[in-house]
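Below sits a lone chain in structure tokens, taken as the form predicted alone.
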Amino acid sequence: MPELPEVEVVRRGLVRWVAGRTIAEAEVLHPRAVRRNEGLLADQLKGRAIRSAERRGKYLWLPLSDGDDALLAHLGMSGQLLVVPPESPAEKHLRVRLAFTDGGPDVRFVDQRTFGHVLVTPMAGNVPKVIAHIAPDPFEPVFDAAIFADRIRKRRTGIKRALLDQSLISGVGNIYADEALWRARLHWARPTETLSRPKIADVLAGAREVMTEALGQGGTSFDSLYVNVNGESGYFDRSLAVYGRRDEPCPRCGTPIRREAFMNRSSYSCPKCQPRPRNARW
């Protein structure tokens, strides 16, 4: 699933393209992709601008004129938003595509899976409302890094579990917490109740680190589903220390990468940098 750097490569993208034009229609090809309501999303979006891209986590959203609302994307396991000419043929697994006034691209929603969904949605305040539950993310000038120090320690989790929660910090996946905690040196299962406030900021500054290099490097790109707006892939794979990583050299001490099942995914961690708790919380 594309995490914080791989959406905002995509909102960066969409900004350049989108803001200021007029929607001249929206197909829906699709139900699943709108949640059902192929009409209600056309009459919603027809002869309205949009006015921008915006981003918390890994949702974004384009704010639209005449009224306080916006089109919120989720990209699911699979879904990408393109830009492209709209006398380009439909892609395979093309979900809703706008057009627009001025004859220009269109913005294409392709989802081979179809987890992923857009809708029109009011807003609360700065975001969403379907989305205010969520936590800012770490890059947002509203995130509070001492709050987020002391919930995390009242959790009685995992350290893991605890970045994956999108109601502590947002835009956090199973990539960049593995990364971040090979960065601080930190094994997935170690209790929140056992972290100092300075290793917490390790974490933090870790995850920040290692989203930022991913972000410069077009994110992270295991096969041929996550893309730019642009169809491009990008290519922070090439830089990962431990993520996918299984009985690779850790690149700070050489002892072989290990891979430990987690919730129904994997988690890869170092065993020598990052030892295992003797109280781990699974």
Given for the second form:
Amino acid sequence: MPELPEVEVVRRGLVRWVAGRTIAEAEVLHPRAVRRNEGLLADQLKGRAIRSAERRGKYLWLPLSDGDDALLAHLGMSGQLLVVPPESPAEKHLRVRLAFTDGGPDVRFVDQRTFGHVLVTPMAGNVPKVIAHIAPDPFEPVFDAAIFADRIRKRRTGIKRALLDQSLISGVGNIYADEALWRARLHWARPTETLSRPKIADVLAGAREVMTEALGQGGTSFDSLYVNVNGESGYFDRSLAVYGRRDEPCPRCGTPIRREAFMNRSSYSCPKCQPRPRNARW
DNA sequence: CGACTCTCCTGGGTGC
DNA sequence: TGCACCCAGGAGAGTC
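Next up, the form predicted in complex with the DNA in place of the form predicted alone?
What follows is the entire complex, opening with the chain shown before.
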């Protein structure tokens, strides 16, 4: 499942392949992949050059020449942006294909579960207009830890729900939320308004550390659904402390990791290091 | 505005 | 072997 480190791996892989190249043809093979796009993507992209590859949180975009807009992508759960030779056969779940005027490798958006999407959208300052409501991610210079802590403390919800709220902090998904909370020794249902500023700083530090480590190992992958632009999986799943490790020993204290249902998904935590608060909220 | 739920999707795994 | 389920969620839309 692509979260910030996985999307960053894709961005880094993509930028060296696409910067400066001109799109000869864009082909949409599944309408759902462009459901947020206004107009015809193929017409909007034909003849445009890609300037670079940028990212905020889990969103990735390719600024385009001849206008102040960009090709924006979100990988959803199973989306991939692959760089492959133009003659290679269509992938089973190929949704959008970009061919280039230089005859070099295609960029292909492949997505089994179609939660991901791509669209051409105008920029609003430094980010695409349609993601202006997303908060900076914790690796951006403009991310303000004090503002983040204030906003967390004003919420009336559980800390994990707040971490997953992309308007408070972007880039954190289910995996790294669980890992950050384990590092900060906090239960996911801890009410946000009961957290001290230092404790919020611990969570933020945990999130930054675990995502930095994951990035260093090429991201996390549990199966072949998340891959970099060359189709390779990351190795960070070997380093996860709690996510997906029900009944395995906590790396810190040895207590078996528990799995709890939360928002129609799973939360993994250590019962001893992360005791459930009496005033749990979610 | 904030809190929360519902919904979209496919294929691998599981139990009978 | 077949089939009915369950599960993985990110985030926009909608409700209150």
